[in-house]
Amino acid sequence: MIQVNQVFHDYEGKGKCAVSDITFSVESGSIFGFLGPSGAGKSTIQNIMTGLLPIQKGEVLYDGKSVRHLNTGFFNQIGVSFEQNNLYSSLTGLENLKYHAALFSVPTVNPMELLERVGLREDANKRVSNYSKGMRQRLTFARSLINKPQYLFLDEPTSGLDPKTAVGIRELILEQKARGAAVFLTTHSMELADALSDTVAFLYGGVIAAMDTPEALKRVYGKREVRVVYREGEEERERAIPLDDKAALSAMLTTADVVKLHSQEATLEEIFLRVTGKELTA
């Protein structure tokens, strides 16, 4: 379990914090979606949680142990896939994974197995300098899984990938959750967060604007109505009926020539707009 308690960070030390009073937890065997546009503070929090930035104020705990006092053994338990990769371009994909695996003092996954799962088996012996951007991203993701991490940090893991490959990456992420990893997912893709996350937090302007399960947020901010498409003569018409107006809904279903029914569930992007008053952009 990861606990982030009242974390602040001021890059310039002038009292203007990039993130303020950030508090949340990531349970083992769950996926926490940290959502927001570029510049919201997502990377700042991720860097603090992984020890790349020192804690100025607040606390980050891993199973009760402060990140301030964790030793190098901690990195045996952590996997990180940044959006901007830092691969060795002169090595092949397979060599990159083998080199990374050798850095750990715990059992690691067979590199070829991971390359197979991310669709890079046929390119295993190709130099990374000849990889496309999407191939590099998949290799970076595979590398984050090589040590079977208990804490997995993913930054835009499906950005720019074709739909088929993106689905495969999603399946792998869900497998990490199923084996008990705590997954911290930073993204501006509300669709990805909705598909994977047990809990989501909207980060805007360095503060958490809202946090709950996706379904709970939809219940609070979504429209509770049904849109009924019905035929009247030769034309199709549409009517919105509040979900709690059971009499009107029953009358429509029994008397009208109903063609389709649509539940009006808000998307996470629509909820973000309502919570912050701003559109989500990359």
The other form holds:
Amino acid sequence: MIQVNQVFHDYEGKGKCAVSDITFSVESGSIFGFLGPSGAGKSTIQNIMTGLLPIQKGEVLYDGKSVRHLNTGFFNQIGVSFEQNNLYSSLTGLENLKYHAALFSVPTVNPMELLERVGLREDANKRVSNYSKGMRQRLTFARSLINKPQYLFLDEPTSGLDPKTAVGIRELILEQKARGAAVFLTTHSMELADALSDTVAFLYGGVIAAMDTPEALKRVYGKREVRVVYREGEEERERAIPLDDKAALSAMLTTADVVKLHSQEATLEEIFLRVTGKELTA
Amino acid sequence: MKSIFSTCAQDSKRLLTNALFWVLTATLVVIVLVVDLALPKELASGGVTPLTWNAPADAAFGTPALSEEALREAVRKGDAVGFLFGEDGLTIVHPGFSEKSLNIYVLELMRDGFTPVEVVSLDAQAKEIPLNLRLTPIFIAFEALMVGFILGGALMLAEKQDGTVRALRVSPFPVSSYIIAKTLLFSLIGTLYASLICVFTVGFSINWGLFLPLSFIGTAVFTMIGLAYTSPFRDMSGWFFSMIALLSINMLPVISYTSPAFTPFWMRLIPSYPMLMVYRAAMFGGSVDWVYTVVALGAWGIVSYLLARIFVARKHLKGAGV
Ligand SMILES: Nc1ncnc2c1ncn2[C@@H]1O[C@H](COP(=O)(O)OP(=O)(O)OP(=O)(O)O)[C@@H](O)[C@H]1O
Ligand SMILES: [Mg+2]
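Having seen the form predicted on its own, the form predicted in complex with the partner chain:
Complete assembly follows, chain above in first position.
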């Protein structure tokens, strides 16, 4: 389990915090979706958690041990997929994975198998300088899995990928969870977060605006109404009825010529808008 | 261990696509051609210092030596030619000059009214070192041994540019292994380059037992200084120009190598000084000041490793920020 307790970070030391009072935990065998618009502070938190940024205030604990006191060997249990490109461009995809695998002192996954899984088998022996943006991203993702990490950090793993590859990558992420890894998933994509996360947190302006399971968020912030499509003469009409207005609902069902009924579940996107007053993908 | 050798292997692959690597390799070829074809083979008259002992007041040449023994020692090292004024007359002691070179001195002396009664060579091999070969240790020290400084730095900057340094920071790869891997690779390359320059200029018959370890240790020291020095830089521009300033300081011992009389104490603190002296002994014979050499190179080995440890850790790997 990873625990993040009351973490603050001020880049310039001028009292203006990029993230403030961030507290959450990521259980082993679960996926934690970290959502927020650009500049919200998602990468800042990931970098503090992985030790790339020194902790200024607060605490990050891995199974109770502070990130401040972890030794080099601890990184055998960590996998990180960064949002920016960070591959050796003069080496091939396979060489990149093989080299990274050699850095670990724990059993590693066969690099060719991983390349197969992310659809890069054919391009394994091509230099990364000749890879497209999406290919590099898949390679970075594959690299983060090479040591079967107990703690997996994924910063925007599927942005800019075609739907078919994105599905393959989702499957791989779910496999990591099934294997018992604690997965910290940073993304703009509400859809991805909704599909994969056990818990989601909305980060906005450096603070957590809401945090719960996707279902609970939908229950609390969702519209809780039914959309009824009914026929009136030749025309089809539509009406939204709140779920707790039982009288109106039963009247509608008994009297009108109902064609369709939709339960109006809110998307995470809409919930985010309600919680923060801002569009996520702005 | 596995991680160190893998790093060596992948760094050497990365070198093959690095333009600076090919520039340095081409420079090596140019050096060999210049030494073999372009430089004069005559011994430069300024190559050795004239030293005198007991010189009469009207002998307007040379620098008075501190003692007769000091004079002989300087000559034995090949740094000086000595003029000893004794009861019997003037004796010239020289580090194995050819007759032609000696004649220049004798003629000069006779014009001043001194006739030598005896000429003594203090070099058992009695071999004159042509100027072009005498300069070879300089080329080796400032080309071959510098591969680690320049290319090690170039690889580090590429790691920053590629962002791969971030991936290294979240991997279980200790700072010490990072330094050892780079130093090992470049020490091997530096030794190979030094040997190539030597074989194609001075030839095979040198003291390899001295030459090879010196080349390995010398490149290692400069590589580690280079790793420490490059750590705070983000890109090539500032790095390249300030590097030239640093390398210029490191080249100062060339002055003492060609005019041994000018060897102030601080000169002996610059790492390239002991290297030049040992190269000369390895390639042309002569004595090595073992105590000084071992202390100087040992101290630089330790200091450069510590500098690399501190700077690579704080400014390149762990704790270097994002
Ligand atoms: N190195 C830095 N120095 C100063 N400020 C920074 C630095 N890195 C990030 N910031 C600031 O901190 C805030 C959070 O940035 P961060 O990169 O964590 O956002 P993000 O949520 O990851 O955004 P994105 O979705 O675009 O990746 C931003 O206001 C950004 O300007
Ligand atoms: Mg980010």
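The term rigid core refers to the most C-alpha atoms you can superpose between the two forms while keeping them within 1.5 Å. Positions refer to the first chain, counted from 1. Nothing here was measured: the structure is a model prediction, and the numbers come from that model.
Chemist: My question is whether L243 is one of the residues whose C-alpha shifts by 2 Å or more between the two forms, given a fit on the rigid core.
Modeler: Comparing the forms between the two forms, which are aligned on their rigid core, L243 does shift its C-alpha by 2 Å or more.
Chemist: E232: how big is its Cα shift between the two forms, in Å, with the core superposed?
Modeler: A shift of 3.4 Å at the C-alpha.
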